[in-house]
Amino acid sequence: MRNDPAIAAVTEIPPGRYPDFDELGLHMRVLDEFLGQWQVRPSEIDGVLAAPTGVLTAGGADISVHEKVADELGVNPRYAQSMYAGGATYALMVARAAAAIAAGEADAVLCISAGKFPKVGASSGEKIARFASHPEFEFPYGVYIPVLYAMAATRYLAETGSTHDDLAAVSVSQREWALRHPDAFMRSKGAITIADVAASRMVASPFHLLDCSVPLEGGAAVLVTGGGTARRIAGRPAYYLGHGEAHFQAAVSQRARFDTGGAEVSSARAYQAAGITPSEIDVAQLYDSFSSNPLMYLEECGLVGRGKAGEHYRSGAASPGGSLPVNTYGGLMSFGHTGDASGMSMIVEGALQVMGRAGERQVPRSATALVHTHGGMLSEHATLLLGDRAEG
């Protein structure tokens, strides 16, 4: 691509509880942290991509977030938009920003988001269920988010012969990584075992509590620029190598298959765009709202064979010191799941690994990172490939 698009800078505020901030206020906190951390002047930013706020929380969606971020920066961007595809939004943002930079439509595009998880109660619980399910064939039967994911997980386990111990091994591995991340929400809870996961309360079979992500609040910013600017800011940026995306029916009941398949499609397109193969991936960051997701995505992205993901985790290959580390920041299950902004976390970590800035959890020789995110009920998929040198 022209101009060698790259991630030049990333900032993420610690996941947690921010009762004094609404979602827009969290955006401004992220922006303050970003400008304080990096040598970037607001006037250098001529593109802004954001996601609507309030999609799942009370008050309805605000689709003008990009305008408010630009106002806070004091800039009139050449390239700006609010866009939404659930957790897949942010990999798509990076891809759109890279395309704009390659086309000369912008020089530096700030991708930003912040999210809050709605409290699960009588009113918000119904709103979330309606948002996630088909109004005729799912919602009337009491479907809610963990159940829909549990259906996909059950199908995966049945087809591959994988077990709950394989699911639990994901939780254990990601907690190991969280113990190396100073901002991971579950770091203070210490290490866990497969037995601990199995002993935690059942949520929706096959998921126990420790198979589930931790609902929190937070946000992040990612700056995509041309290669020259990125090298000035970061020294060793994370270059955009390529991406792929896939978009399925919103409702699970309307699809031909009930697990995902989306990562299979999007990753194949990403590999083709980047001109690389799965064997060249050094580290993977895979969206993990539940423990089944990384297992499915490891296989669908061609990183292990069908039915081999559980073995990958049980052998320690995904953990610190392993041959193909996965979710090196602790994942949404131990780092924290920051609402709709959660898809930012794996991009931030993928970029930090490639940039050599991951601190205690840095993977040696992490020259190429695969990031896979999804949105909705496994309906939106985006695979992003990042590398320590420009394509070609």
Given for the second form:
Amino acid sequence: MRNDPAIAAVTEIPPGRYPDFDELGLHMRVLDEFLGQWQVRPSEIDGVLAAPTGVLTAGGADISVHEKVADELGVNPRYAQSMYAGGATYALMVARAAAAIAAGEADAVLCISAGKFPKVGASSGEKIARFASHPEFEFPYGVYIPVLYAMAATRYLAETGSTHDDLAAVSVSQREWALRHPDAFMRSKGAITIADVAASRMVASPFHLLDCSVPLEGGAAVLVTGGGTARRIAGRPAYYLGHGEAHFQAAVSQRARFDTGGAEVSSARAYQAAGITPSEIDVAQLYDSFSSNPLMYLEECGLVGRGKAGEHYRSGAASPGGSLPVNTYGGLMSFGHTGDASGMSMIVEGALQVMGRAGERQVPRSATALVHTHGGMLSEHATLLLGDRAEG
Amino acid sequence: MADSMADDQVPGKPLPEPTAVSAPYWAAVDDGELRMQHCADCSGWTFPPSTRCRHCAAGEPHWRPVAGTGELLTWSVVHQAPYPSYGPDTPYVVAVVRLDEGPQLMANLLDADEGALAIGARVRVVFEERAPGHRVPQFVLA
Ligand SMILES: [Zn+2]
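Could you switch over to the form predicted in complex with the partner chain, since the one displayed so far is the form predicted alone?
Below is the entire complex, every chain and molecule, led by the chain shown above.
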């Protein structure tokens, strides 16, 4: 790709509670952290990609966040917009930024987001349920986000013969990783077992509480630049190798298939774009709204055979020291799910692993990372491939 | 063609808000009949309702009754309700069914024994009254 686009810098604030900041305020907090951590001057940034705030909360969405971020930086970008594809937004931001850099439309694109996950209470629970479902043909039936994801999980378990123990093994592995991440929200809770997951209260079958991600607040920024600038900033940047995306029916009830999440389509497009094969992947970051998602994505991205993902987890292959580590930051289930910004977390970690900056959780082989993100109710998919060398 | 569930009326559960396009669907449901849009050109069924066939884009698909029988595609047994009106029903089943004619619907599977739930299980439609004169389609194991 022209100009060798790469992730030059990443910053994520610890997931948690930020009662003194609204979503826009959290963006500014992320900016402060980013500029404090990296040798990047605001004047070098000529592109800004942001996501709307307020999508899940009362009061409506602000879709001009990119303008406010640019104002805060004090720059007049030549490339900027706010964009939205749910959790898949940020992999698509990196892809769009890389394309802009390759086309010479920008030199340094800041991708940024911050989010809050409204607590499920009377009115916000109903608002989120309405947002996630078809308002006329699904919402009236007592559905909300866990139920809509559970539909795919039920079918996946039935089709592959996997069990709840396989789901629980994902939660267990990700907690192991979280114990090695200083900012992981669930680090203080210690290790968990398959029995702990099974004993946690039932939410919507097959999901128990510990099969679900942890709703929190936070945010992150990712700077995509040309290869030369990236090498100056990071030494060893995470080059953009390629991406693939796929967008399916928004209404879960209208899905053609329930036993796959759609990653097989987006990952095939990503491998083709990057000119690599699944066997070259050293580490995978797979969006985990619920424990079922990484199982499905491991298989759909061709990293293990059909029905083999549970075994991959139960054997320890996904865990520290394993042959193909997955969600090395703890995932949204143990690191934390930062509302609409959650799709940033696995990109930040994928980049840190390739850059060799993952500290205690650095995997020994991290030349090539796969990041898979989804948005909506498994309706939007984006697979991002990052590597320690530029795509040919 | 199907049971009336008037006795099971639960005040406060959400009522669908019909649009100009979907109004014939809900009017039929209120009368205890399930109707879907059928295309004269390609014989495809379109649901949710539209002004054109979702298979071949031909205009004005016409409303036609369906048998109200089908099979279970997937489900979840819900133990934590999203809003108060469903609280007393927990645990309840949310399901996606595929009608024998092809269209897929989400609904609750009523009075189902969890052990009897299986992919491909036969189901049939029933109608649950949510307000006087207003119903929603639901399903039971056939
Ligand atoms: Zn047609």
